[in-house]
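So this first bit is one chain, no partners, the form predicted on its own, shown in structure tokens.
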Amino acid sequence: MRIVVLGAGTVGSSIANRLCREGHSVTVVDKDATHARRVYDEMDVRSVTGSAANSSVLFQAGMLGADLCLAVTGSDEVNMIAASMAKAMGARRAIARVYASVFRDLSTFDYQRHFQIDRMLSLEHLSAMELAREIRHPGAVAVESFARGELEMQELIISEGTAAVEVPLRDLKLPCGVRIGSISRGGELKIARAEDRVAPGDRITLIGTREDIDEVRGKFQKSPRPKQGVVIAGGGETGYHLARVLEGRRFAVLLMEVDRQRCEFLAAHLKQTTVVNADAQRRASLEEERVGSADVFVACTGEDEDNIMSCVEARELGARTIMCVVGRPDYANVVGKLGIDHTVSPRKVIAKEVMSFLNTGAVISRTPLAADEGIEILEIEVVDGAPATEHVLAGLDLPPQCLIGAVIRENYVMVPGADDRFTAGDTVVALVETSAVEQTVKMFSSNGG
């Protein structure tokens, strides 16, 4: 695929290598000569010098036909501008890296939308996400945010003598905005039919909001498990964003923040997470606020050597799981032996979401469910002309193992019904056994090929 990555800091460089390592075709731009120059020599790559945001530097990087446009400069404003202007030259994909967490709030403004931009993704969010992968285990085995952040997707374990136990799905009266994706039982994944009924000892996937999954969790759990103590150091985008998809009725979290104007912002917009001011490097400050107790500490303050003695402090006290964010590869031997039982890396993260991306026709992301399980979620854009908007979604032609789980539709999303009917510009989440990509994304695309 022809590639065209826009900034060569540490985010674009490390994106760069990876993709040339996969065998693509990739031009790297840089406004600074000497991280260009850096690049084209460190590198099989070809290198251009200039503004993101100039379209004669986007048509020297040879936008027009680019499969894939990634803007990860270090300006908000200028991703999200080079992003569109790849988009109205002819790339086929743009992808815009935002920090600004106001970019990709759907309450103010859908900048998006507005720009015809695919996708605009976070480090900070997509850290904060793979952090709580992590930390929902086992009550949660997996939890995947999609549908632009407002649906979640959370795995259950059933409990014996729950109400959904031997019910056929059909009869179980779920709200109309969840759904159940998929059934794992004896180590085989499949997805759920209306037939189908679950056991004890199964693994659900739920397909809702939040709101909605914490509403239905009793029929296939029995009483919640005491509320886990997470202490997050930091309250910068990551620890903000961890906060929000933890706080809830399974966790109580703290999260500590030195600056204090931050701190107000944070409690106002944290409704059920508890936030100091404290410093999480003092020791007397984690002694304060009794870490030691904590089920969980997770330090993301944005400097790897400060999360990395906060987490050494914090392992002293008895704090039972320690993790956090560390960006330099190079500490990647040495938090091990250190007592962090896991770190997260942004460079990492991201690199594993823009490889999502690398498809062709109307699918956006391809994603596995799990490794090895045979299930994928896909993200298909909905073209004029596809077999799909012919019938409502009870009459269309689609394989069993395809699973419709969202619908985007301009800045609204929805888990649809049979009698809903799909449009061109739509963007459609569905989980679908590898084996029948091919047959469900042909129902997507023009003319169904």
The other form holds:
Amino acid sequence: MRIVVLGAGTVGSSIANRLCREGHSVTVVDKDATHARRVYDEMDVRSVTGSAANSSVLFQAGMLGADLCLAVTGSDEVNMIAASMAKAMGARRAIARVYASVFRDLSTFDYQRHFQIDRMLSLEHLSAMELAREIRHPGAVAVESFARGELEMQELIISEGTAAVEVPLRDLKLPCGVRIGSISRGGELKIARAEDRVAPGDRITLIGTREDIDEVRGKFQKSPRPKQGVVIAGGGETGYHLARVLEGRRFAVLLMEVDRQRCEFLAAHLKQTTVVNADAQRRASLEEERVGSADVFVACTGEDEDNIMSCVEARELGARTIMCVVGRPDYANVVGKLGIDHTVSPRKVIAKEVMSFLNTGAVISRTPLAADEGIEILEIEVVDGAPATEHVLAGLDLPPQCLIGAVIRENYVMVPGADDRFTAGDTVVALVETSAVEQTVKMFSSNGG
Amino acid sequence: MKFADFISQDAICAELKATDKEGVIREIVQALLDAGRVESDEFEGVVKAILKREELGSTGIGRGVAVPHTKHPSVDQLVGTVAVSKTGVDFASLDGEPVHLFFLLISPPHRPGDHLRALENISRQLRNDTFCRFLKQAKNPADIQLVLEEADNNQFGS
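Given the form predicted on its own, state the structure of the form predicted in complex with its partner chain.
Time for the whole complex; same chain goes first.
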């Protein structure tokens, strides 16, 4: 594929490098001639020097008719403008990296839709999601958020003697916003069907809004596990998003942040998190906040060195699981040796996300539900004249190994019922067994083929 | 959008005489004028507009190809043509190589979408090495026209 990467910083060059190694034709643009030169010298890419928001530069970079534009410069505004121009110039897909969460919020203004960008990604948000997944389900599957964060997918294990056991799924009376996606039993993973019944020990995935999922959790799980204590060092974007997804019934979250003003913001926005104005670099503060008895300690200040230092302290104080955000690739080797259980690298996280966009046709993104297990999460755009628009959902010839999780229409996310009908412009989130992907995608392609 | 939608067959040049950037642009626009696609009293204006765009950054995108273009109110539909230079022209290209193959496009300002689609089509086709080679080897305008028709029928598989 022809991919134009805007920005040759840490993120841009690491993605360019990976795409190159996978055999794609990559052009990198950077306003700094030395950066552009460096990537040109180090890898097999074309490079152009100039501003990413400059039409003449984008023209030279071959944006007209490119397959994918990745706008990952250091500036949110430049990224949005450039990604939007890329789409207007005929790039098939455009992704913009943004830092400030306001750009991904739809309540006042929908930037993504206005600028016609396919995805706005925040490194900090993605890193927080990756940490949250590791905390919620150590070593297990997705806690992905879809439909621009409005929809979640959560995994849970069925407890003995709960209301759901041995009842056909169709009779479970789940609220209309929640759907069971897949059932995994004895190592075999499959798409859930209406006549299926769950048994104790099964792992299921639920798709829906977090509130709805939390509400139905009791049908499947007996008394939830005792609350786990999570201490987060650093209240920047990553720490904030992490606290926001974790806080609630299952986790007692304590967030340490040095900046007093930021603490006020955090305290106002995180209703169930304890925000303390303290420096996680100081051993005394860690002791005072009883980090030693925490189940999980996460360091996500903006500085690698600070993160590593406080992780080492927390480990020594006795925190059970230690997690760390590490940006510099050079440190990866060291952190394992220091007793840090899990590290998240923002570069890797965004690279993984980008890889899911290397598709053709109607498919926007394609992500495996779990490693090597045969179910994929597809995000598909509904185009004019697709067979999927011809009938209501019940009348469509979709393969049984495909489950429509949600539809995003005009900004709103809904879980469609049998009587709903897709229209061009919708985005569909579907869980599909790998063997049925081709057949499913056909239904959404303009000529049915 | 297809080449047939905007390339003026009568203005195709298989053998450019000019050897510098401005000269080449003048020669191609003159060909469009001779073909009745550009008004004679608009000639200087069109040439200036194209040169002004070049000042922002060369449209020589490397591999011996350049796509000089502009929007100009004197045209009421997309006007474009193809020109080949056997000797090659220094066009301040990205890769520093001389340019042999020129696609020149002038669009009316009120159709920005068509302008982009035409540029997109040109850019897409120019990525195909076979397409470029065939154009450079063409001996006369009729040969070039034939290659363009083949590209319109997706015979180069891009």
